[in-house]
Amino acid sequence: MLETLGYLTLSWLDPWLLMLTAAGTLAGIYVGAIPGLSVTMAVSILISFTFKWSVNDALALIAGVFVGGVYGGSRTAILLNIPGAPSAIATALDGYPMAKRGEAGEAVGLTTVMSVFGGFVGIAALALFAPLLADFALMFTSRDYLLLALIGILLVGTLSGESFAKGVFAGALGVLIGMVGLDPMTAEGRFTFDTITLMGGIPYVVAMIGFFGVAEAFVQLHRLDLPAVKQKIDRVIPRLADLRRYFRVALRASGIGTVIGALPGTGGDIAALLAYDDAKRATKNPQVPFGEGAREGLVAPEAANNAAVGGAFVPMLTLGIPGDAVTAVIIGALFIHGLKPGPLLLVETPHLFWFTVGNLALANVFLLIFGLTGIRIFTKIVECPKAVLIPLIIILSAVGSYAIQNNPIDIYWMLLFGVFGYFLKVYGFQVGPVILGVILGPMMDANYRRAMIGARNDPATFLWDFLSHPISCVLLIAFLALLISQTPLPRLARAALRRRRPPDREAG
């Protein structure tokens, strides 16, 4: 018990870790706020710089960036009507109208406090449920991990992007990128084309930097000009009465955020939209209508997306299955540091788990401090022209790709993934599933083969195992339900109906 407390407060008491968490949170706020910079991008680049550090240092910085970044998007959403991150899309709906009415400071203050509140709910859930889930997960077999990973990729594939087919394509592409190199079970080469370079595989951090950093930078070239909107900022510290008034909304939203965050594959952006929708339905008589600056519409998505951070760590640390794209990248970081996220992480390295919990809490404290201060400087920095920002991102990405193995070839990989990712993005694909595929692909492959070998290569036994074991059966049902909801059948039926009516050319 005392030991756990020690790990929990490690980053609070060690000045160096305290400083790193603070720096990470502050940097995260800016990364999240500047449109074109994303948390995923920042964390992927950071991994390559911090892999020589001790695990605690690296995790402290990354946790800070994660927490700060999820919040930071709300700042630009409120002040400029440009969500700095996908998780702030719902925030802009009511935040910007508030700013237009001259309540920008109040909006930022309320957002900050409620974000921190949501963050703490998520962390509490992480501390309470992760150990329980990890105990339970010890009963999971290879089959179950295979299904969980499939569910994760499927969820990301269905909830993001234009179509299910595009999500599946992106996920499968990621799996194949993860397969390149020597097969870990038989040491046979896969997709190596008899070259030595490819035998070691494609470093997944390079793929992440390419898809999230460089590709995004190329996409941002379409939108070089950021409209500069000046907002009057007055009172930032929110009123106590307001906090009390919106407490229930925030609590509900935090619950939604934690659960959505904990589902494999879904993260803060979806949590925020769902919580906004829920708040809209649950609030009978808002003071101001939703969409015109309702405070409920500001509180709900922000509490939810920060709660999703803690939630997303639950499957990541207990099952080794990322809760969203950022945690997929963080799993990559843990692998690099020689850790194996999974049910045994809590048994073998409990200090790491409690350290993460304490550290996330600390990052939220810093969020409160930085969130309520420095807003005037903030508006100046965010106006940094993209024409300067984009070349800098590219240099950071190049150094990051190089730093992993000190291999110049990796920078070419980065450019290749960047260009490919650019075209994928332009044609309506999401790159999130690709990264999930890269991380989960090798794990799915190994678990599938273990399960198949366990069934003595007999397909009938293999399938029967899925039905005869209760955990596998439940997961299988969840997987199939998800799959059926996405089959083209309902859509084809709708398309047939639509064909009878005159074609609607303007749709979409």
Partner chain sequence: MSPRAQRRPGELAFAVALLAFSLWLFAEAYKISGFSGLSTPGVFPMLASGLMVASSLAILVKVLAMGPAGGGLRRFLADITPLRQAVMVALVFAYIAAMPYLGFLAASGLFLFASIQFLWRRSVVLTALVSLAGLAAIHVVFTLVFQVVLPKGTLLRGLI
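Would you mind giving the form predicted alone, to go alongside the form predicted in complex with its partner chain above?
Chain only, nothing else included.
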């Protein structure tokens, strides 16, 4: 017991490891806030110059960057409507409207506290239930991941205001964009028009920057005469009453994030989407409607995507299977240092498991400290005159797009998606579902193909597998219920019940 406690607190008591974790968390926040500079990219670069370090030093720095980077994307999502990472797309839906009302400081403070809360829930699940969650994650098959992707694509319709049809169209458009490139099974070109440029596909980060950043800049050209909104920074730390009010939402979202993060190949973006939809359905009377600055719309995705960090470490440490792209890179780092992630890790090197748990907890503490500082400087971005801010957004978008692959073609894609996104916004379409479709489309495609191969390409066997396996059956029921809930059928059923109900008798 004392030995385990020593490994848990190693980073807390060693000044050098403490400094590395702090530096990694701070760097991760600012890397995550820059569109185009992903956490995966930052961790990959770190491995290239930390492979000669001790494993503790390398993991301390990497864990800090991971935790800070997942949170950092919310900063630009709230202030500029440009998510720094896919996991912050849902945050922009209500964070940016709050910034336009002058409540950017409150929005950033609330997301910081709830991100830290979600992070600790995920870490607690990692420490207490790692073997159990790993066994549950192993039970998911290609059919289940297909249904998860379909549910995600269907959920985007609920993020599109009053028109479910527009949301589904936008999500399908994103899936179409995500299909560009070589077929993952046959290596044949799809929608490439026999050009080498399109064979590698379209990076979703480029599409995200174009649809969010550049499109928003073009929309703001219609509002150049409007004065900049002065932000209220008198209160950054959320009130205790607010934390109590949103505690249940944050706890539910953290649970969703932990479970989704533990599923190999998913990650914080899907977790944030599912948590946002859950909060939207569970919150009956929000103070502000969702999509217009509802605080529940900030709490849920931010708690979920940070909880997914702890969840993603579960299959990585216990099974040697990456929970997301970042943990896939971290697995490579562990192999470089002579370690073998998998079932024997807890037996052969238990100190590494508990060191990771303690290090992630320390990174969350630094996230709270750094997340609640520097907000006044960040919020000044929103108060800049639009004549200065709009060119700056476009320049940063171009730099972020180019930085992904050092390819100037990506800048043209960014501008094209920006113009396309501008017209979508003008005609009442949301661009968030498009990006979520780009991300979830390849996952849906690959898992559908694997499921069909497992069913020997027999449609009857393929459909029967959905009904004969418990997890698949539950997910299928959830998918059908979600689909029916977005049709007029529930409303017509309620109206029919009201007509059949006998009128109340008058008293007396």
